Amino acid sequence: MIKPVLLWSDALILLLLWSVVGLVWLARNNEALRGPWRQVMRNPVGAGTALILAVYVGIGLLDSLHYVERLPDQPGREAQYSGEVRSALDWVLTPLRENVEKTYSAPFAIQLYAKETMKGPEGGEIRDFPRLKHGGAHLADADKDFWPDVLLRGGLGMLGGLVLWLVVFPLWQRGSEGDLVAPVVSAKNKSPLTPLLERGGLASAFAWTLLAILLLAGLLVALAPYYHVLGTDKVGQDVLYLSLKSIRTGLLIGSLTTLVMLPFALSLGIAAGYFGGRIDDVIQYLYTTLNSIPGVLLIAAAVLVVQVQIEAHAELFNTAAARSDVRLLALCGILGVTGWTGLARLLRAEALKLRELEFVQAARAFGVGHGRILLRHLLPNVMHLVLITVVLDFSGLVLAEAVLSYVGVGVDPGMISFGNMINGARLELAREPVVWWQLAAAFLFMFVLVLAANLFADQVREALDPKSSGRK
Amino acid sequence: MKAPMKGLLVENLSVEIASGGRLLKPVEGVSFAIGADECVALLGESGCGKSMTALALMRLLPEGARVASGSARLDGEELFALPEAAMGEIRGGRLAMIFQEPQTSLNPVMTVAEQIAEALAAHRKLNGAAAQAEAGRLLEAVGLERDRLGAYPFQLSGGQRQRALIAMMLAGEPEVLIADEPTTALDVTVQAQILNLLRDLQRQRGMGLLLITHDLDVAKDMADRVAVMYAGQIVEWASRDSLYAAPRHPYTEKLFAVLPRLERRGERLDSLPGRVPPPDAVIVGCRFAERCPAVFARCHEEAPGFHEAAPGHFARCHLADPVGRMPQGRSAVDLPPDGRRIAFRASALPTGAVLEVRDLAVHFPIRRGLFRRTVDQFKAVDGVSLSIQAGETLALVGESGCGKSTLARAVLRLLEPTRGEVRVAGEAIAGLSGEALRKKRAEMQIVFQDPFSSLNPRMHVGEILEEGMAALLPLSASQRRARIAQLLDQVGLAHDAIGRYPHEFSGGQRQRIAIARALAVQPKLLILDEPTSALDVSVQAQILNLLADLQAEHGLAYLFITHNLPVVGYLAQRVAVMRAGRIVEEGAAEALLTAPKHEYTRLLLDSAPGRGR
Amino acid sequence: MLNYLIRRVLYAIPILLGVNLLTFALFFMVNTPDDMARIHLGAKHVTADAISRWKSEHGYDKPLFFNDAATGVAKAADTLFVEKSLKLFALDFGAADDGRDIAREIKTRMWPSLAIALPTFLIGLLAYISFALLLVFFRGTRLDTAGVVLCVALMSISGLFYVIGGQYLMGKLWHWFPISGYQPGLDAWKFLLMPVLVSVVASIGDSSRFYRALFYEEIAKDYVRTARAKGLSELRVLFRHVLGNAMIPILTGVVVVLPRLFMGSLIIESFFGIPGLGSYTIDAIQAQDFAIVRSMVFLGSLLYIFGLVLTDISYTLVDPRVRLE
């Protein structure tokens, strides 16, 4: 038996999914606002770094449902309910989850990292690393063993991968005939993958980036449950578990900022240029001062503060899930708060080149009133800029959390994070053999979705700017 | 072969884009000569190809863009084939260009001697003090003084920008020289003494020069011979004194059928419908056929060639191939196919003064200091006093930055004035809030110049002509729409422009939305702020056409605020000139246009281009 | 001049007072004296005379914006916002909560901050400009696409691998360097090297990707046009030309954090154990020291705004439009 959680994050990020399907559900009909997201679309890189977002953000949502475990029913008391709060990912890895050793054990190692003092096989006392409790446990004869079993789970593995894309990918293909992809040829006499074969462009780097994806899938789903593919950590949890984990807490950070900052930066900045006069005053004052104080100080003292907030009022947050996510929160609407200026600023020239043009002119020859100007006249043709700085803004507060998470003024340090990740990982580069996995695997895991939110970026921007024709 | 002429001669250029995977060719076979001491204007609308020409044979063509075939041979030199190292030495040196809008053309950092200075170490080797000496002499040339060379571009006025523009091409003693709209973006007195130096120029150095003008008076000035372009061709290619005598062109007809002068006063504009071609579209036959008055069954199946109608005189049509048919003779062409006479005022409509301008005067102040005190005012109007009668045209002229705009403004209440009385139907407008306001509002609407950025590109047609209305007028959705509707027919726009985006149609037919946009709250009162400055002149007739049909059916009264004098003469029963804040003359328009008593009128009816040289 | 210069201060009075106002608040009001005596002291030592105790020996006993114990003028002036807030506009950063005196500790911790973050500075603009017009230089091949293709693939890196990744390979694998530490004096070189080199590679990607964008923008301009209509050499326009006026922008971003250099960069300072006064704030974050980092809060945006009015001056010297009035 399970209840349902819904942490304070987990209703942010139903408000926001909820709300972009809105927007695009009114979007869907007006040309002028889907034209650029089809450009984005076609394009191969568009595409396929689109793609991997939507794995990520896939994985992200999978481990926003949350749930507690009822705990064996004692007669005559209420129902009780575990403190740990789990997620549907948490469900999914199970396996990896409770498949905990001793301590540090590298990438695919059916031994411990540590020697350890143990029973010899003559019965005296020797110091030895021990095997694994669950890496490579099911191999009777490790040295003999060893290759053929992995080789053999992970062909297997890569092989569904493929057969799933033979399968899906003729599918989708059918699916958006005419849309995405242009006509294909009359499928009757070809085999569904001729059209990838003779096109290049779209349809191929989707085609190659889905492949991938199924491929890596496959082959994670054959040996995850046998070996600790990406190694252990230092309390011996599976790396590859707290990297999938990571995902959701960077996902948060880069998207709930922006939902804190955009009605900051969308209200003052337009208001700053349009109205003018005090007002703008008044608001550039705000935000010089703002800007002026260095950002990480500002972060760290606010997040100082709210940790003693916390702490002083523990009662509240019963579970050690909630605290970590109220703070969570409370770093997303610290860099939300200080993090506004930048665009606002550019909305602010934006609102003041706008407000002169004669579309604006008209409507007050109208005596349209202000707030309509700005709703209707304003707002929309600032959307791209606002569109724009959130998509490259995204990937630079994914990275920002791992650097204040170092610097200790990040997320909980009890949640899992790739800040966290790092920083526990980067004093045992010291010892010897290195532990380098922990490191690589977070660095990895971040990289690639930078990488892909950068390079989205560049798609959406290069859509929806005007300006930027011919940049890159 | 023959021998090497002197100058440009350019042939069979053709250029391509690729863009998004299509093909464009801007321009398609264009050939024509510039002699040693000619000049020769490229004459054509917007979107025909002549700027790609220009960037063509100076090889500075966008990136993208090629050069795909043909030949220019500078005195008998292969411009096409010259290594980039070669061409760096032709460019600027033997053959030079000078652009369209000095606001943007200088470097804004630099000095003009340093800017000239570059061209002379380029192309003559000169440097040091020598350099400076031979850029004072040329700044001199150009009718600048010669303490200008230490000047940057931002303390120069627009005309004195491209004189040190000139100065600089000037540097390596070009053959020829290509102006691309020299004067377009400069006032009409300040394009007098440009074109007057640039022919001065041409003729004391001997050099050809390439004029590339969409003005057909310009032209006429200017050239000694004329090459019309139409949709990346040249259609007609004549001496000027052919040309203007008898075009042999259909185009180049309409071109001048649709010129509105003040001997046309009354006269239904001819017009040119439809649209050029686009640079991608597949075309069987002549480019033209779709919107040709003469047009017959062989123009849709076979592309003209380029034919000697009279001596020296080509045209690219069907009609001037001498040994062709010629199925209905040239009447088709000469008589405007629209012979309506146009009743200018509805005598029907009631008179009375609908706009009374007292004494009105917008200052602005200028702060200084430390405590941005107000230490002076900057006069943009300074006591104007007008007045417009219903049905009535009044013409406010004047150049950039006289105050016409601002006067606009202030009548509309977009802007506080210092001082001065407005009147709108007789009721004054200052202290009016609230409702009474808003039924002033409706009582006088404004039409912008720009059609581009007048409408919101994120509404559709329907949401900008609502807005007015259910800001304005009591009406229901349903009454709204069917207003809408009405107006779509007045302005001669199809129906199904409601529910689309301003970015989907032409120049004009935005400049037709807009006005849409200001009928749709029944004013009395309309001002027209340069309404056709923007457009090409087949598209001008149009609009024009459209706003004298308004004027008579609704008895409306019109500010119009222009720069044009040719369109004053053509469309306005009265003209108030304007220069520094004030109205220096006032007067009926035939009378002023013909007997100007002030010295600034005078100058600016001398200064129009199209009198001859 | 003059006349800016003068309103350009007076307009720095507010901003400061602005961010004092907020440090306070945040300090003080959301977190009182109270809990921050409570952190120090730890759970174990909370009693109500411990906690007075702390505070009258750290000077946190007063009211704070309006002393009803107080006559006259001490009724506003003898409050912690004037001890600890109003008190820095003179410079006066008091003692930290261990006791040591701030302003002394800036003094002595500013230099090898200055060491690092300057050179850092000056090779990392060089670097990226220069590559920057590199590959603005061949636009359109595929030297510019494999470039650019480079600095995403370099700014989608965390910063923090570049750091780990040095010091694993200049200081462990190579013994190149040490991995970190500080020595004053000319031997200083050897532990400032792995520090500015991390720094400068950590964000060429993102800075010249920025860089050519901004060269690109200029670029497609008329008066580059005029320039190479006037026959001059790709190198020249590029250089003279585009160089000159992307200066303009270049300058908006450059000049301003130059006095913050002062400060030092927080990381990396405190991963390479430079003794400055990044790792100096970092040390107090952790500590939770806020006498230091109110200091410091203080310190960085004072100067902020003179960086901003270095930039305005800067301006006149490549904008001949720009005249201070």
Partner chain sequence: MKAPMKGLLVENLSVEIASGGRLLKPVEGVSFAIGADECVALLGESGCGKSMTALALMRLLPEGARVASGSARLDGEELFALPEAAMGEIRGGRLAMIFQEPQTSLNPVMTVAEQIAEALAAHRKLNGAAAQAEAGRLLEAVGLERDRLGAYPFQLSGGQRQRALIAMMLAGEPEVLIADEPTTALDVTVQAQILNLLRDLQRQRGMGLLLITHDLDVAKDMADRVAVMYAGQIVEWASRDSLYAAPRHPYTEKLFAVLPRLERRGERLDSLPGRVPPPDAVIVGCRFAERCPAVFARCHEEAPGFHEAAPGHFARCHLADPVGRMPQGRSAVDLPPDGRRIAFRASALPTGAVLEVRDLAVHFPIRRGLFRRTVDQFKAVDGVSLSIQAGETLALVGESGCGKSTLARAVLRLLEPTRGEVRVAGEAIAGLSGEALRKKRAEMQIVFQDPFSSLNPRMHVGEILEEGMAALLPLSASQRRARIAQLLDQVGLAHDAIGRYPHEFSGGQRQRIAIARALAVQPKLLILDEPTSALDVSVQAQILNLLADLQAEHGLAYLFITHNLPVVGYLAQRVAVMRAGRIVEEGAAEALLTAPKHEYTRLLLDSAPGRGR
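We call the rigid core whatever largest set of C-alpha positions still superposes within 1.5 Å between the two forms. Owing to the predicted nature of the structure, the values given are computational and were not obtained by experimental measurement. Residue numbers count along the first chain shown, from 1. First, how it differs from the form predicted alone.
- Once both forms are overlaid on the rigid core, the distance between the two CA positions of residue 84 between the two forms is under 2 angstroms.
- Put the two forms on the same core and the Cα of residue 118 is off by 2 Å or more between the two forms.
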Second form
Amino acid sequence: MIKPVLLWSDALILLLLWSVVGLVWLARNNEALRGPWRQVMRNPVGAGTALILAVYVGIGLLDSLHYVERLPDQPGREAQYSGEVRSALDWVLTPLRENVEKTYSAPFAIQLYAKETMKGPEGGEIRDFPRLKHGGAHLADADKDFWPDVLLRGGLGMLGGLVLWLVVFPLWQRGSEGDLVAPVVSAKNKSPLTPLLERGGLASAFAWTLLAILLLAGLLVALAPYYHVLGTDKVGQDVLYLSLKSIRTGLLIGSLTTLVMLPFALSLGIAAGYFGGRIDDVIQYLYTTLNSIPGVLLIAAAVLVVQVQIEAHAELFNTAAARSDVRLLALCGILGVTGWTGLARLLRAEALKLRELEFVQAARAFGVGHGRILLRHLLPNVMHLVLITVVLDFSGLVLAEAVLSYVGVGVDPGMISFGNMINGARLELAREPVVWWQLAAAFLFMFVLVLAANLFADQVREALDPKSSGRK
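Having looked at the form predicted in complex with its partner chain, could you now put up the form predicted alone?
Below you will find a single chain and nothing else.
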């Protein structure tokens, strides 16, 4: 049996998820809000990158459903639960989580990466590569059966992905007509292979992206339980498991930091541009002073203060996951408090322009209050800048976590993240032979996430920016 556990970050994720659902519900009957997003999703690049981001978000949400397992019952005692907090993703990836080796092994290897002293067949000591406990352990003759087994399992996995695509894509195709985020596809087009025959267009982009994702997923599902597809790290953990677990940390850094940053940037930036005078001078002095402080030093000092407070009140955190979660939230808060200045400066410049336009001057002449003008006239007209900046900053924040964790002032060392993966791999680049796969895996997953976010942000900019030539 299990007992659900709700961490602070889980609660914030659920709040953010419900907020997004509420916004989608409000935009359902509002053409002014629905139109730009429909344009984004009708673009081939927008549809493809949105699907990739949806996969990342799905993995992150699955990793946010935490629980603890019940320990075996003992006579005369109440039910006891384990102190190790796990997630639904851990349950899905149980073979990868439990198949721990002694130390490093290369991708698809069946032996350790370094030689060890072993007993030879004649009883003497020899230096050789020991067999892995789990990777390829099912092979009777590794030399003869390795490639046939990999090709057979990989082929069956990709075939399963192809069959799933042939089932899923026609359902999406027929059910997408008139939808908010899907294109209008002709009802006469009944064949799932038709998008592959098209040269461009949304259906083709979505089809190819979905096919690539399902083929890759099928390949990993077929091979990962039997081989370490991306190798293992220094303590023998599967690198694919670590990479998938790092996604939640990156998404949290990007999304929760934005929630902290937006109130400061919106209120101070618009107020500085609209009111001007001494209010503008004070706000400019505030963010100019904040920008003059080296960001890494300010973040490092704040993180160390938070760490000292956590250690001084260790009784408040009953699990290691709770302590890591609080430090992660503190890092998001610190990055948000120190990162609002750029957006505030941009909003100030836009508010300076908007306050001189006729509709704002007319509202003033009719005696409309400042608060109503700010909410009804200025705020809606700067939201395109806010959304564009937020989506662009998301990728920067994901990279910031990696850099901060690399220098030791990021997330808790016990939390799995891209930065901790890179930090753990950096010293191994100097050894011979080079252990490259942990760094390569972190780079690959971060590269796909950041690239998809940047391309999606570009489509959002074209749809929301009134001056963009792509706006229809």
